[in-house]
Amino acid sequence: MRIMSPLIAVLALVLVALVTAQVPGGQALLGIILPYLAFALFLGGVVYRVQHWAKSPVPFRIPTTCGQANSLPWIKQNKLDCPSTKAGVIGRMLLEVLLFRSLFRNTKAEIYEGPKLVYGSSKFLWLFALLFHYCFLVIILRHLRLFMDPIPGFVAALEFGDGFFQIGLPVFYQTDAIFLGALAFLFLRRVLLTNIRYISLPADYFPLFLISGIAITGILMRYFLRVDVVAIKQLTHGLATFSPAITGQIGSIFFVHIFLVCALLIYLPFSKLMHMAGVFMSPTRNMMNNSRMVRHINPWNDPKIKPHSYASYEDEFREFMVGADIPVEKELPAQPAEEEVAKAVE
């Protein structure tokens, strides 16, 4: 049910879009009203989540340290895995955002007969995650040609490079095939690997099915089903210029596609997909590890509460600690009677 329930939910969305596109006023609802509403919810949700994270206090320095910290001059520091300067943090963030460096460093652990624990490289997840995200980015940038007139030069260059290996007409975009392959890998990884399947929830499968639905409907429109491209261009350009209009017979598959896109925009700010903004707000990534150079004071400390060292704590509770057989650094002072007994024994 963890797999079937999100799949049924996405199929239900497809059915709702197909039915709505056939009723009077349904195409205007799916093609004009819903995109504006979804985009507004997307922007509002992203701003809300980022503001919420920004207001969360971080009283301690908690950067992830994967290398040698800055210490003695003759010990070489790992400036990217344990940065102590802003330049190091920026470099670390760039590698994380652009190349998924922490995922590249990921390893897998397996138990063999013995028992023996063996650690090995695990680069396939990094590779397919990188392909998925960059193909998604290229596809989004390619779609700018539908919203802008004239088409920017970088979009035309991107389309040319993406369709360089032309196979028939229309031009075959290689990112379409790579994107579907990466999606298939991410899904099969959750299904076939027992440990990953055990911790996977419906919230992990739903975005995979939803994005797959968007990709499949887009591919169907481009390569298999006939749609009115001119009418689509007029609608999307009208959406960008706040003068939308639906002309001609666009085709129901287009409204299914745009409905799934709107569903993704609405879902994204309130899901795990917000890691696209959360990575910038993560204190384990955006903080300098300079605790040895700068004294950091917890902003939550109440100035009325004085520090209570362990020595003063033990002075206050030493008798009770000894009575509970808790080790103490200083023994209790000898009582007068005990001192006389000790002298008599001597």
Partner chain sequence: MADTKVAQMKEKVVKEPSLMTGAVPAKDWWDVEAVFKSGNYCYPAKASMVAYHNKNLPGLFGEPREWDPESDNWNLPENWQEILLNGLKERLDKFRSLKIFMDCCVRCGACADKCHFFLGTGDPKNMPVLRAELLRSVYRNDFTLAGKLLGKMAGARPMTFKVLKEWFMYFYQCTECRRCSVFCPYGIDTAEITMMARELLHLVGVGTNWILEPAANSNRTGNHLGLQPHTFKENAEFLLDDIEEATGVRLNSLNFNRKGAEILFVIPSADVFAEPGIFTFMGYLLLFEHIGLDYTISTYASEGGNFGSFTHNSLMKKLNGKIYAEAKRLGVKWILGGECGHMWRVLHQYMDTMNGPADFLQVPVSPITGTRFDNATATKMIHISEFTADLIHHNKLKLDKSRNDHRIVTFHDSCNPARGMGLIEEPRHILKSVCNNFYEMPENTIRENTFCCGSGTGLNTGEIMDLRMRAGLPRANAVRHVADRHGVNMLSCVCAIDRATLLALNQYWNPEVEVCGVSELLGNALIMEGEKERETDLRFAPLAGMEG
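Being a predicted model, the structure only gives us computed values, none of them experimental. C-alpha atoms forming the largest set that superposes within 1.5 Å between two forms make up the rigid core. Residue numbers count along the first chain shown, from 1. First, how it differs from the form predicted in complex with its partner chain.
Relative to the superposed core, residue 62 undergoes a Cα shift smaller than 2 Å between these two forms. Once both forms are fitted on their core, the CA shift for residue 51 between these two forms remains under 2 Å. Relative to the superposed rigid core, residue 12 undergoes a CA displacement smaller than 2 Å between these two forms.
Having seen the form predicted alone, could you give me the form predicted in complex with its partner chain?
Just the single chain follows, nothing else.
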């Protein structure tokens, strides 16, 4: 269920694209209207979501301190895992966003007779997550060649580096293979590791299948099926310059590819994939651990909430306090009535 329904959903998307590409006007819908719409929804959605988050204040300063704090001058602070300055936080965030610092800590716990708990190092998730995200980035950047004229230098450089081994024709990009491998890893991990399988929802498989669909159609298009590259470039350039036109026989596979990309763009702002923006706003990571140095303001702090007052405390316990030689603000009445004292003692 959890795996099949998202798979069927993605296959259905493929089918929709294949059929639509055949009907009159369908190609314009898939190749022109939908991409604009999807891009607008994507941008609008992401902006909306980030604003929606930003609307809620951060009432308390709650960084998770993952190392020694700024303390006495002779105690070495862990400036990156427990930053107390802006620069430190920037460093921490860069490590988190660029190198997935926290995932790097990952361990795997096992229990043996004894009982004995053992925590083994487990860096595969970190490695493949990193590979997945970086390959994705490279692939997106490589696609810029379709939208820009002239092709920016860094894109050309990226392509050159990526096709370094000069295998095959057209030149084979390593990132394509690594990307597919990483996707396969992320999928297999979800299916094979018992606890990950147990927590996985359709919403976890769906993006994996969708992105796999995009990757597979892209690879098919580049290496295996014949498509009219000149026509595609004309269309994509046209899209970028707001004068799109579909000429020639582009090939259905292209439309499947672009349809899935559009689906991803539309889906993204409403899904867990928003972690790409959320990570920057996570209060346990992006705050300085300086809460004893600088007062953090909570906009909804309620000044009406007062502690149980000392006066009422003393009123309740004055006799006892005086009896125990604890200083008081108000002395007892000169001669306390005896029965009152007796009552209080009760």
